[in-house]
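What follows is a single chain, given as C-alpha cells, in the form predicted on its own.
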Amino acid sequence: MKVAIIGIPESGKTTIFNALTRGNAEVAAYSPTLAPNIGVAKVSDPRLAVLEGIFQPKKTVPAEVSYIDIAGPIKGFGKEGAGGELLNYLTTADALLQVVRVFEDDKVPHPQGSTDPKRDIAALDLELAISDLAIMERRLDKLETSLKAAKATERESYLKEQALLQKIKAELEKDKPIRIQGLTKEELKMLANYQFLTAKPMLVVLNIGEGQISQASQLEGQISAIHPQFAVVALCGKLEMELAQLGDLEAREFREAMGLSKPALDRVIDLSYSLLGLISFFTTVSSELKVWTIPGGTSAPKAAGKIHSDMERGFIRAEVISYSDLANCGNLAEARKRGLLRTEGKSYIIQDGHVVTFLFNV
C-alpha cells in the first residue's frame, strides 16, 4: 500500500511522516527545491508472533506501507515542471493522507493567519479538483479531435468515454469530488487509468497540540460529520514523532501515562486498511512467514497472483485454514486431523487471517 501525505504549508506533514515511519526527515519550511520524503513502515500484526511460534520460520516478512511526504502546496500540480513531477507521486498512490493543522504555535504562524481545519480541508479539496478538471479538459479536447476521424468501430467507445467525463466534470464543478459521485463499478473501471485525485480514498489526520489530546474524539467527530466519506483521526504529530524514536517499552509506558492508546502508526494503518477495504493473509514457504495485503473479496487465484503471476495463471487449488483455527490447534497436523485444513478452488474468496498454501502448475 502506498499513501501520499499532502496538506497546506505549516500543517506538519513531515512531522506526521516521521511519526509514521520512525524517520528523521528534516522538519523545515517549504522550499521549491525540497524533494519528497519517502519511507516505509512495517505493519504491526499480533497474529505474526503466534504464527512464528507454530511454524518457527527462519524469516518473517510483515506487510509494509510506503509513505510519501509531498513538499509544498498542491497549487500548480498537473502543470509542467515541479508540479507535474509531484503529481506523478500522487497519481500512483492508493490513498491520500491529508494533514490538517489544528495545533496553535506562535512560532510557526499559519499561512492564513488563523487555524481553521474546515477551511483548510475545503481549500485543498479545491486544488485537487482543479488538477482533475485540467486533466479532464485536455482529454475531452483530444476526444473531440479523435471523434472527427474515428472509424465506426471506435466511435462508440469514444462517445461513452466522452459522456462519462462530461458527467463527472459537471459534478466536480459543483464541488462534488469523484469519490462521492456514486459511480458504478463499470464507470470506475473506465476511469482507472486517469488516477483522478478526487477519486482516491482520503484519510484526514488532524494534527493537534498536546493540550488538545483530551479533545481528540470531539475534533474527529466534527470533521466526520461534514466529510463522512473521509477516515478521520486526531493525533499530536510532534509528540508521536518523539515517541517513534523511543524503544517500544518506553514508548508504551509514556503513552499510558499520557492516556493514549495505540501508536499513531497503528491507528493510521487500521483506518487506511478499513478505508481501502484491505485484508491480510499469510503464507509459509521455504521457511519464510509472510503477510500479503489484498482487497477484500479477492479470489484465491487473484491472491496467488499477488505473489507471482505464474501462480495465478497455473492455479490448481489452495489449502486454507483460518488463523483462529490454527492458533487453537497449535499446528497443521492437528488442524488436518480435525478437518480444519480445507482445499478450495478457483471461486473461493480469501478471508482476512487465512493461512494459505497455493498449488499451481506452469
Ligand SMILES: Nc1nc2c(ncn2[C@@H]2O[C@H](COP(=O)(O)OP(=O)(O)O)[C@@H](O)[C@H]2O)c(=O)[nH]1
The other form holds:
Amino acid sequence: MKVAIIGIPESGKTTIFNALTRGNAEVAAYSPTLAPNIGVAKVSDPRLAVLEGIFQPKKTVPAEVSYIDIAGPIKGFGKEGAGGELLNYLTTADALLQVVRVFEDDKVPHPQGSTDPKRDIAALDLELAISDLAIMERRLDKLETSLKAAKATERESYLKEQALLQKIKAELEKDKPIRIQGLTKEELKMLANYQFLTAKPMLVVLNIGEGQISQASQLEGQISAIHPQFAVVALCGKLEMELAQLGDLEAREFREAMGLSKPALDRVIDLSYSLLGLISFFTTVSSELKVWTIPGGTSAPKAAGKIHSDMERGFIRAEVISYSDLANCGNLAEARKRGLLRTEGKSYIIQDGHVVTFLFNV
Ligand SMILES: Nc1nc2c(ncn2[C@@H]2O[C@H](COP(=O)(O)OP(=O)(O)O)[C@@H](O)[C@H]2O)c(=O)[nH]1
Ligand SMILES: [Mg+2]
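Which structure goes with the form predicted in complex with this ligand, now that we have seen the form predicted on its own?
Okay, now the whole complex, with that chain kicking things off.
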C-alpha cells in the first residue's frame, strides 16, 4: 500500500518522510522539479515477537507501507488542479498523509508569513476539491458529447455515471469531500477509476515543535473536532527524524526521558494501515515468519493468491489458528491437541491475526 505525503512547503514533509522510512532525503531542499522521495516503513506489530518465540524463524518479514514525499508547487496545485506527474503520484496513492505545520521557527519562514494549522488544512482541502472538480467537469463534458452519439445500449450506463457525477459534484461544491458523502459500495466502485483525491482516506500529521509536546493530545483533539473524518496524530518531526537515526535501545531511552510514550511514528504507520481497512495474517514457511496485508473480508483462496496466484488457483484448504489461541497454547502441538487448529474451506474469511497454512495443488 502506498501513502502520498502532501502539505505546504516547509511544513516538514521530507523531515517526516525521513522519520517514517529511516531515510536520509535532503530536508529544506525545495524544488517542484525534484524527484519524489520514495521509501518504505515497516509496520511494528507486537504479536511478531511472541510468534518469533513460538516458531523460532530464521527471518521475520513485517508488513510494509510505502511513503512518497512529493514537492508540490509553491502556490499549491488548486488553480489549475494538480497536473501531470504530481497528480499521478496523488491519484495512485491509497491514502494521503497531510503534514500540517504547527511548529514555530523564525529560521524557517512559513510561506504565508504565519503559522495557522486550521487555515492550512482548509486551503489544502480546497485544493484537493478543485482538482476533483476539474476532473468531474471534463468528464461531464465528455459524457454529454458521448450521449449524443450513444447507442441505446450504451445510454443507460452513461446516464447513470452522469447522474452520479452530478450528485457528488454538487456535494463537493458545498465543501463536502467525497469521503464523507456516504456513497454506497456500488457508487464507490463506479468512481474507483477516477481516483478522486477527496475520496481518499486522509491522515493528518500535526508537526509540532519540541516545546509543544506536552500539548500534543490537546492539539489532536482540536483538529479532530473540526475534521472528524481525518485521523490525526501530533508529533515533532524534527525530533522523530533524529530518533529514527538512533538504534532502537538508544531511541527508547531517549523517548522515556522526553516523556514520549508509544512512538508517534508507529501510530502514524498503524493508522495508515487501519484507515484503509487492512488486516494482517501470518505465515511460517521455510523458517520465515511473514506478515501479509489484505483488506478485511478477504476469503481464504484470495488471501492465498496474495502469496502466489498458483495458490489461489490450486487452493484446497487452509489450516488456521487465531493469534491469541496460539499465544495461549505456546506452541502448535498443544493447540492441535486442544482442537484450536481449524481446517477451513474456500468460503472462509481470513481474520486479523490468523496464522495460516495453505494447502494447494498445482
Ligand atoms: N523547529 C522545527 N523545524 C522543523 C521541524 N520539522 C521540520 N523543520 C524544519 O523545516 C524545514 C523544512 O523541512 P522539510 O522537511 O524540508 O519541509 P518540506 O518542504 O515540507 O519537505 C527544515 O529546515 C526542517 O529542519 C520541527 O518539528 N521543528
Ligand atoms: Mg521536502
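C-alpha atoms forming the largest set that superposes within 1.5 Å between two forms make up the rigid core. Note that the coordinates shown come from a computational prediction; the quantities given were computed from them, not determined experimentally. Residue numbers count along the first chain shown, from 1.
Superposition of the core reveals a Cα shift of less than 2 Å for Leu147 between these two forms. The two forms, fitted on the rigid core, differ between these two forms by less than 2 Å at the CA of Leu188.
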